[in-house]
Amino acid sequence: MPVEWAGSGPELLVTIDRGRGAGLRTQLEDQLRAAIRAGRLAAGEPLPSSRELARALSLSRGLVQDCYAQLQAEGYLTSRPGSATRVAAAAMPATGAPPRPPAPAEQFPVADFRHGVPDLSLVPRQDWAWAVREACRTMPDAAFDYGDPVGPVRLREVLASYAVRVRAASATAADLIVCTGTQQALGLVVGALAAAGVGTIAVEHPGSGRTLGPLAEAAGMTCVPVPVDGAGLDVTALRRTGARAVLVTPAHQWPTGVVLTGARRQELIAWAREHDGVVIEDDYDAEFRYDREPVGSLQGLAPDHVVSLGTVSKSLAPALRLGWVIAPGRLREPIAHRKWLADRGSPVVDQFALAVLIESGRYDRHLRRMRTEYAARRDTLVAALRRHAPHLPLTGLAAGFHAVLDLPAGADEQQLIARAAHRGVGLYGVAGSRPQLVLGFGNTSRREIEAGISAIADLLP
């Protein structure tokens, strides 16, 4: 039986299983490590001494000692004799860096509600793997050389295609950069902004600040938030930060779930005109929407003053590694020389394979395999908050594989997420203005949907 422990001091909500394979201070020194790097030990917060904290988890003291000496080793905590070991202030992260990697699924064996991670387990393997050996032996021995750093025409052409077919852009293959995924074409994108002059950027908030930030400030541009409601991003609030780019997510805006209305995409795109700035588009899941046909591409209203951004980091997995910027034509040589700088091209098969799928119409169907089966989880997680939690809005639900959960005013969401995992379900806020959590359901079974929120039920406030 895993032995547990939250302290009358800060609550660490430590657990030790001996059914495990890690050993006992190795589980202690991970769950301590998690607790001070997701800020929920505060830097000089004191934690039990060595015997308190052997006698509640059955440990002996000597392996706490050798714990706390070791995470004192590796500057997570500091003590001094007479006093007590607390949390060194170094440990902490700072402010606006970038996300670390997520927990490993196993940490939470009952539901991981993280978000943004289709089905891993219905990645189509089968498909893919035809498709490297299709192009493998479709490919001329010229497409084994380096290529073209932008990526090769064939699958530049069928990603322009599709992005008018289903997208309603406005491109042709000239206007395509293929990129290792969205982090790199947006970091690509924020170096040629700023050497174009721009000094400012905006982002939605709650939004895409943890991943924008970072890159802004690396490319020496200042990062502002604007405000999201009911509508979307709210544009009067754009226009007041002076900035010359904005980054949205205007089909299902992360993490709200809210659609850009057709009235703000207009004043969005007069912004844009009036102050020469740039729309930074992440269409990052558009394909799944289940209200109706998906909403189109904010880059086909304007395709002098927005940057589309796509990938199948959502729709296939993001091992693939593989994206692509639409882009205007003063950004386009830009883009494409730090593409060049950073790494002359994307991996060429893995390119030619994508194009292969895509032809074969294999890619399209399955897409719908995957709408109908995100849009039965969805489903599953709204019947099982309807009879836990009936009286917590849950928002977001039009596109995509996350919901957002609204909770009462007050409410303590990291608790929540801590007491959460502590019973093996992992969930995860909003850090937004009030308390909400975003609940991701692609990469967690409907079996699994039903076994968290049971799990949790009575910990919703």
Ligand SMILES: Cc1ncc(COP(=O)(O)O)c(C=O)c1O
Contents of the next structure:
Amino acid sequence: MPVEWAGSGPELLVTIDRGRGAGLRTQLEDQLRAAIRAGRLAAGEPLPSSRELARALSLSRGLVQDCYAQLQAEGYLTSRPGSATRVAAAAMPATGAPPRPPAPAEQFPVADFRHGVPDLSLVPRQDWAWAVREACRTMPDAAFDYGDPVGPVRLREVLASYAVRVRAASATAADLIVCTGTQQALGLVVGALAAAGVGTIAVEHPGSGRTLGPLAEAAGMTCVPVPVDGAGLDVTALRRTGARAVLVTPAHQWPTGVVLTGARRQELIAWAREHDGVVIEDDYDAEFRYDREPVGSLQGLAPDHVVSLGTVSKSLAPALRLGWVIAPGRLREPIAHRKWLADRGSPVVDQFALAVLIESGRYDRHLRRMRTEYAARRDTLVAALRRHAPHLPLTGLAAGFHAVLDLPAGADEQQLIARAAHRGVGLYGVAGSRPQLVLGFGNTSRREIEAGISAIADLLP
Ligand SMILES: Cc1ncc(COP(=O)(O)O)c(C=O)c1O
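What's the form predicted together with this ligand like, now that we've got the form predicted on its own?
In what comes next, the whole complex appears, and the chain from above leads the way.
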């Protein structure tokens, strides 16, 4: 006999049918996920407490708590001690639909602190156009055929030697699979891991659960959250999950900005060796480091256990859709096979163009310029906040182009975001366990940073 939720809290169309084959937790999770995707549960909306929902549906409270924790790991829900679990601000809008495209800049005429995007007005258009022309001029006729699905050997050689030189990776062309960015790379790797019998994959929390969760679900895997502290991923907590794979961002943790410490790196690699585990290293932000010694990639420390993912989305532009995987031997063929199944390989002219750009030195020159520019923006942000909100800690500044602003416990992150939007300033929350803002400055000029912070100064708690 199906049991429906009919509590006094928010409207929720959830039905648990004990006669159905699917487990109770799966039923609840699937329905909440579907309601969020379809927009029936809107961003910011509170969910019933686990106690209330458990009582109404005749479930154990632990089951409801597990379900909420899972959806939190996947990025659908967010919760803070002492306040209701809510639908995350950035939860997926519709079944199977990609995340909504970024808000147009006009929505935030004063400043948009959106994260994850480089400066789109400084994309090296001339250099890229030159590189495409050079590629077309120099590519042999045969290169215009269907190519190797993992990418032309020329680009793989260039990327491998770049990774060895700049990231202290351990790689040759044979270890690389070129793809259309981290998003595709993750899908391919997760598929290969599922086929190899990995049933549980862990993800940093807060972290990339919103990206990894649906991919893991589609591959029949469970995705579990593991907390991040001031030293990076909590490896002791990882050990308790029973996961055989984990997704991490060691160079600049997404979103807290913490750099994984040397001791934690060693612990993580020891975990992988003991459990025949796989560490997926998302190296997305490694090009932009400021006031600390360069930290090499994890992959270089344990090439048999680390899959490293690279992308040009931050270094050049997301629109190029170019990335790569450096994979241990046992995963290479399964990943390559999935790449062939997906699209027979990424666009070849663009891949030759990237090789030309890197070989010519123009790629490094662009990175040097951007590093100087982003460092200046970071200084502007630090100075503006020191002036207007000196009591709020700003962290995660060692690399990349976002920082994290801690709000006092109990501050209403969502309300602050809404009020800032009214003043033409785009702010974004971490969606973690405490109120924090991620302040992106990749696509925000120094002038906009100044104007944006001063426009919201009196709103900061
Ligand atoms: C944590 C993280 N890694 C990597 C990427 C880059 O993804 P892609 O290469 O698919 O553009 C993003 C994009 O925002 C990200 O947030």
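All values derive from a computational prediction rather than experimental measurement. Positions refer to the first chain, counted from 1. By rigid core we mean the largest C-alpha set that fits within 1.5 Å across both forms.
Superposing on the rigid core, does the Cα of E74 end up 2 Å or more away between these two forms?
-> Moves: yes, 2 Å or greater.
Answer yes if the CA of P48 moves 2 Å or more between these two forms after aligning the rigid core, and no otherwise.
-> Moves: yes, 2 Å or greater.
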